[in-house]
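Quick heads-up: it's one chain on its own, the form predicted alone, in structure tokens.
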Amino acid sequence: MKEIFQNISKIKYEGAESRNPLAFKYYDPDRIIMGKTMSEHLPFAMAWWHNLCATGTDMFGVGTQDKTFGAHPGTMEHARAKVDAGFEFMQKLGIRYFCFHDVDLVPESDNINETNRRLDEISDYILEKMKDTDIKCLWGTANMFGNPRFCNGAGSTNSLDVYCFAAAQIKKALEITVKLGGRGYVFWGGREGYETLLNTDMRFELENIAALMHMAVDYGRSIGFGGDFYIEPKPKEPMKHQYDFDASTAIGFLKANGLDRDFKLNIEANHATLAGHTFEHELRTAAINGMLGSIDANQGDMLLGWDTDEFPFDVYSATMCMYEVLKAGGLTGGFNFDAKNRRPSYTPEDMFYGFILGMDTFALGLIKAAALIEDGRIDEFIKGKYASFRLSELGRKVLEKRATLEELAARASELGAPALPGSGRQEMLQSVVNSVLFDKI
């Protein structure tokens, strides 16, 4: 088979002093951090849609990036060329996982039966590639937002025919995910929401979304899918009111509809900031509810109020992310680079530069997060902050859910007025983080 990225060799770790742009500075897959290798902590994945499909098209101009890989777009020859390019790319970077939508893999036909036949054909070809490598499928999903039929959503649609079509896409995408050994299956409700309540029955739509997810769980389990289902929260875009706005909203929906035993969350950094949260807030929210599953590793531009999907370079954010992941005991999923090169970065080399940047950023974040935990000052402060509940009999009763309102009111009566709680020491703790991040300059 002809080499596609002919001028690029396997990317190696060369260390922080290296000036080679096609080398890792911090990602050393065999380095041990807190008892596990970096590659175990950081199961990186390639997003099929951005890396092999996106050409830099935006609302103001056509694409700048050639993703034909020597084949004619819209053909099965092109679908196979993308597989060849993707596996060569992943092998050269040492990436062990990929994620896909159904229509990323093959050109969609006007007839779903033909689309499904194409998916069978291309998944056979992907399986052949997988047998010769250690590359695996992290998760799959169905694109139920791009086609005009989904203008009113998929699960939330007002059309029974569209609802059936969405179910058929989910069914096939689950089959392909199981065939490829995927660890998860994602629901990103790209148009599951509404523009105005004047034409919307919210209860009807939410109940139909939940019903579709229950059907997916039942079918997935029946064909041997043993992994996690995921919801990927995202606010506003493209609908004004998204039903999966943020982690708290998605968790509430899952628990209200009895889906919380089968579902976890796939948290995306860019979506967190669009919701008005930090990345680490969304991760912590998912983790304390037992629903931290997988991560879409990217970042947004804080000056732009839309989903820019940039390769992550903010080491502070990556450190806070990895701090939450380490504290939660790791992920059941992985770190999918749902990120794309900027429009002027249009060469094949730029594809590699983007992934090197992202992988190094999270590797450095992992190193510094482990250092923060081993430093211990943050944990020590937080433990002390709530000590009044552990160090008194009444406080322990509160923690053990044995206290009564009368007991607490009696304590308040004895006090007259409580003293101020202990200082939050925010600035001191931020200084601790800086001292760990920049301990060698």
Given for the second form:
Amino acid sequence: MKEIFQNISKIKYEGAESRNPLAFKYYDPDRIIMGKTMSEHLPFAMAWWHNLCATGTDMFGVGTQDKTFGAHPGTMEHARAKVDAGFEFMQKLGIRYFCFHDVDLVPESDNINETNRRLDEISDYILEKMKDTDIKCLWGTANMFGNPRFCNGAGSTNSLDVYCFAAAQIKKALEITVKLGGRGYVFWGGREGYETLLNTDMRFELENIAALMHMAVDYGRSIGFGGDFYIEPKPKEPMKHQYDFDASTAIGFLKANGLDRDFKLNIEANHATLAGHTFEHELRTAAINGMLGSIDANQGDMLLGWDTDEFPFDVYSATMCMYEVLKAGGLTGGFNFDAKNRRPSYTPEDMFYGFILGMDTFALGLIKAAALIEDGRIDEFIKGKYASFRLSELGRKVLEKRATLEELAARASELGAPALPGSGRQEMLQSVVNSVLFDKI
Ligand code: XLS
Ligand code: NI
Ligand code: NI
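Provide the structure of the form predicted in complex with D-xylose (XLS), given the form predicted alone shown above.
Next comes the full complex, and the chain you just saw is listed first.
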């Protein structure tokens, strides 16, 4: 097998003092944190689309990044070259999972039967590669937003024929996900939304999306898919109003439609901030509903209003993310780098730098989140903050849902006016976070 990234050898952990850009400074896979190795805590995944397909094309210019890997784009030879490049890349970085859309794997033909044949062929090839490595599939999905037929949506389309194509793509993507042993199956509602109510029957569209998801669950279970289905919320882009706006909206939709037993959420950092939330807000919302499944690890740019899909660099954000993940007891999914190099970062080395940055940022986040939990001051503060409910008979009655409005009102009347509820201490707690993050200066 011809080596593709010839001048790059296996990326090793060298420690924070290392000046070698092709080494991990913090990601030490075997280091134990809170009883588990870093690599167990952090099942990282490579996104096929960004890493092996995207070339840096934007609205203003063609690509800058060569992802031909020595083959002709648009051919099955190229599809296989991407598999070779992907597996070499993942092995060199110690990445153990990948995620894919159907059309990332093979060039789409005009006829779906031919596309499906190509998917069978490429998945055989991927399976062969998987046998010689410990690399696995994290999740699969169907791209139901790129092709012009989906301009009015997939599950939300007005056209029965297009709806059938969405069903056919989901069916095939599920089959390939099961064949590759994927842990999950994602629905990101790329064009499930609308621009104007003047041409939209919102109730009709939402019911059809739910119906399609039910059919996907039934079919997935019938072919042995035991993993989780995920909704990946996003508030806007490409549509002005995306139906899966944020975690709360998606959870409400899943519960209202009886899909909450089979679905969890795949939370993406950049989508959280586009929705006007922090990453940790979305993670907490999913976690307290028992629906924190998987993570698309990337970051946005607060100065830009779109999904920039940058590699994670913000250590505060990664720390707060890992704090939520540790508190939730880990993920059933993993950390998919749904991230791409900036357009001017166009060399193969940059692909490695992106992942090294992302993996080190999350390793730091893990180390610091564990330190925050072990430090205990945040937990202790929060426990104290709500103590009045635990430490009084009346408070316990509220917690146990035994209280009445009359007896609570009677207490208020006895008091005349309540004492202030106790300081929120935000600045003090932020100082605690800084002292834990930068303890050894
Ligand atoms: C786009 C989404 C997409 C999903 C997979 O914004 O993040 O990449 O993760 O369809
Ligand atoms: Ni994503
Ligand atoms: Ni995204």
